[in-house]
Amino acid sequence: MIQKVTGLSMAVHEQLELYKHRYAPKPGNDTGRRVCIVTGIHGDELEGQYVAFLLGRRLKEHPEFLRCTVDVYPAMNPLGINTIQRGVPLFDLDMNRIFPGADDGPAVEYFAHKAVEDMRGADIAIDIHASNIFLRELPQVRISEETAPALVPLAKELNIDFVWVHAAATVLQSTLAHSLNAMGTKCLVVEMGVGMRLTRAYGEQLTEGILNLLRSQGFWSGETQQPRTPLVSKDEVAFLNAGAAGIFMPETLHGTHVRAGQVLGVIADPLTAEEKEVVTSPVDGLLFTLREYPVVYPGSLLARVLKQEVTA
């Protein structure tokens, strides 16, 4: 059932509206629990759109397996998605910096508040993000240290490659995930793929992971794939930043294990036809972030490597 969560009147008789698709279990199968799947907070992050489609299709094909209510919010920032902008157009706001919003606040804060209130009381939420247009990410869950004890066991069921437990930052307090966790809803943040694109393999991987998580909680009785075992890190991550301007050309595949000193790519100057910098990995580990957009300047993020021992 498609439901309207909230709406706002805009100029020229237009409406800003938030919708969700509610998938309800068959009579007699309801455990009284609820899971929220959220995506599209940033308008240039589209990977979750594919997950919403795949998951919805599975739930419609096999409603007899469902044991909880699943609410899917495929476009939290519909204006951003429609105009291919990361933030909320016209308001110049990053939507993930204004949660939990306010009932008596400006338009976008009111919109965010109504969304959070609609999710209030859910048992689990999964907030799906893509990277921006500059970087490609392996499917991963990012968790703050304070929520790690409750969330890491759930993240391990999601069929992702990497769980990154990071130190808390002040800005996180204005995100949807922080707001929901503070309200008692366990919220996992998934990051995967690249901005403005769909990576079908990643979407299929995460969809299976969501169903596996539901199964592990007793919310889904259908068969699921055995989830992959993710690496779990507490900020054991090496960051590689450009030391020169130019075009970055990767020479190592994203998602592979690399060794210290291995060449990850080259920065070249098209004007002088010279190589300005050879970028090498400082550690052994998993290359889980890699530059997608080639133009770089000093300081531009090129890659992230999860430190770990690489066996021969």
The other form holds:
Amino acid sequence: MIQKVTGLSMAVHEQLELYKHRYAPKPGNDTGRRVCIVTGIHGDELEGQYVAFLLGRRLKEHPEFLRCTVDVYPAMNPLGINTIQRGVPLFDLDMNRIFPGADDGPAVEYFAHKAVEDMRGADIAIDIHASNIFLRELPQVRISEETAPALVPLAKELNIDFVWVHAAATVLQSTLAHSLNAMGTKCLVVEMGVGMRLTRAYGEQLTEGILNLLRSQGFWSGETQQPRTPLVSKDEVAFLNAGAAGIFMPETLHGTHVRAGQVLGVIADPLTAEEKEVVTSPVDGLLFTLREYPVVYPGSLLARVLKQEVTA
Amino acid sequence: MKQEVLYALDTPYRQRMEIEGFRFGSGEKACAIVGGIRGNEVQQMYVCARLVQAFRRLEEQKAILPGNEILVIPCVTRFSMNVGQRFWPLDNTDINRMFPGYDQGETTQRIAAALFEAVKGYRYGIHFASFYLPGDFVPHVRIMNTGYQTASLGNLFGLPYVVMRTPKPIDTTTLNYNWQIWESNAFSLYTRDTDRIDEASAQQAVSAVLRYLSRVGVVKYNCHSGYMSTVINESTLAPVLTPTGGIFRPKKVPGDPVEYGEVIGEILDPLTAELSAPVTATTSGVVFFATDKPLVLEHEVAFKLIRRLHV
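Give me the form predicted in complex with its partner chain now, not the form predicted alone.
Full complex below, order starting with the chain above.
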């Protein structure tokens, strides 16, 4: 059942509306639990759109397997997706920096508040992101240190490649995931693919993972694939930033294992026709982030390599 | 006056981006002043440019007191300003959400790190800032409640209001917050405009800075004493939200007194110009902020009011 979560009157005879699709278990199958699948907070991240579609289709095909309520919010920032903008149009705001919002706050904070209140009480939430237009990411879950004990076991069920446990940053307290975790909903943040594109293989991988996670909790009785075993890292990640301006051309495939000293790509100057920098990996490891957008400035992130691979 | 390049960044397809600074006097680091960090902060850059003129004259008149160095950086991102974008043109990141920065990090983290390296360690830090909601303010000084702040110093600017803000998580990456953490007395000054030049409030801001620096013994400057500032906590400002979307027509401007229930604006239907809804004051007091958007959504901040303390 499609439900309207909240709405606001826009300037010229239009409503800004937030919708969710509620998939309810059949009578007698309900464990009373609820899972929220959330995506589209950043309007340029579309990978979650495919997951929302695939998951919804599976849930509609086999409602008899469902043992909990699943709420799918495909477009948390509908104006951003609609206008191909990462933030919230009109306000120049990153929506994932204003949670939990406020009932008496400005329009976007009010909108965020209504969304969070609608999710309040859910047992698990999965917030699906897609990096941005600049970087391509292997399917991964990012977890802050303080929530790792509760969340890493769930993340391992999600059929992703990598779990990144990172240090807490104060500014991240304004994210949806932080707000939901603070409210008692176990929220996992998924990053995968690249902005403004759909990577169908990743969408299919994560959809299987979500069903597997539901099954592990007793919320789905259908068959699922055996999930892949993710690498779990506690910040053993090497960052490679550009040292020169120009165009970056990768010379290594994303998602492959690289050796220290291996050439990952070059930065070239189209005007002088010269190579300005040869980018090499500082460590052995998994190339889980690789730049997709060619134009770079000094400092632009080119790649991330997982240094120490610890099999879970 | 010494004009110098504080930081330079190679960029593709354009000239190097440079952050230029102007130093006056010599000796201990007394005051660093930063203007436009964002590409639409034209008024903020202009105020700093006027300050460069003022300090040059004061220096010629030997009116910068010995042992004090002042640094003015009118524009941090001409790279954004020259193409009319508020944030960093490539990835739309906000440099004022990158402090204290990281010199090995992403581009805007590096710019923030270079700027912070240039301005940290000064006794006083003044940033001409802008708010994310477009509109007009009563000119004021804003100070973060970090535990390191000295609210009484804010009064010395002689502006009508000193606003104390309890930082939210998102504030912890601003210049103002990090200045204070690094033990500078940090102030954000808000004038009436951002992407247009307002001469009157620019002059008021220039006078406020010179007044302040005169009172703390950095410059010799004779001027009128300004306002006896009222200190208010930002959380006590009463928002007035739009009851519906449409064309917004304000009836009050910042500084105007209002009474509870008074109609202080109206929302018109955008296609018929009929009144859709009045906007009424939620408390008696003074208008502190008024949006200047002609079109509004429902639940937007139309006004912020300073509650009347006594009748």
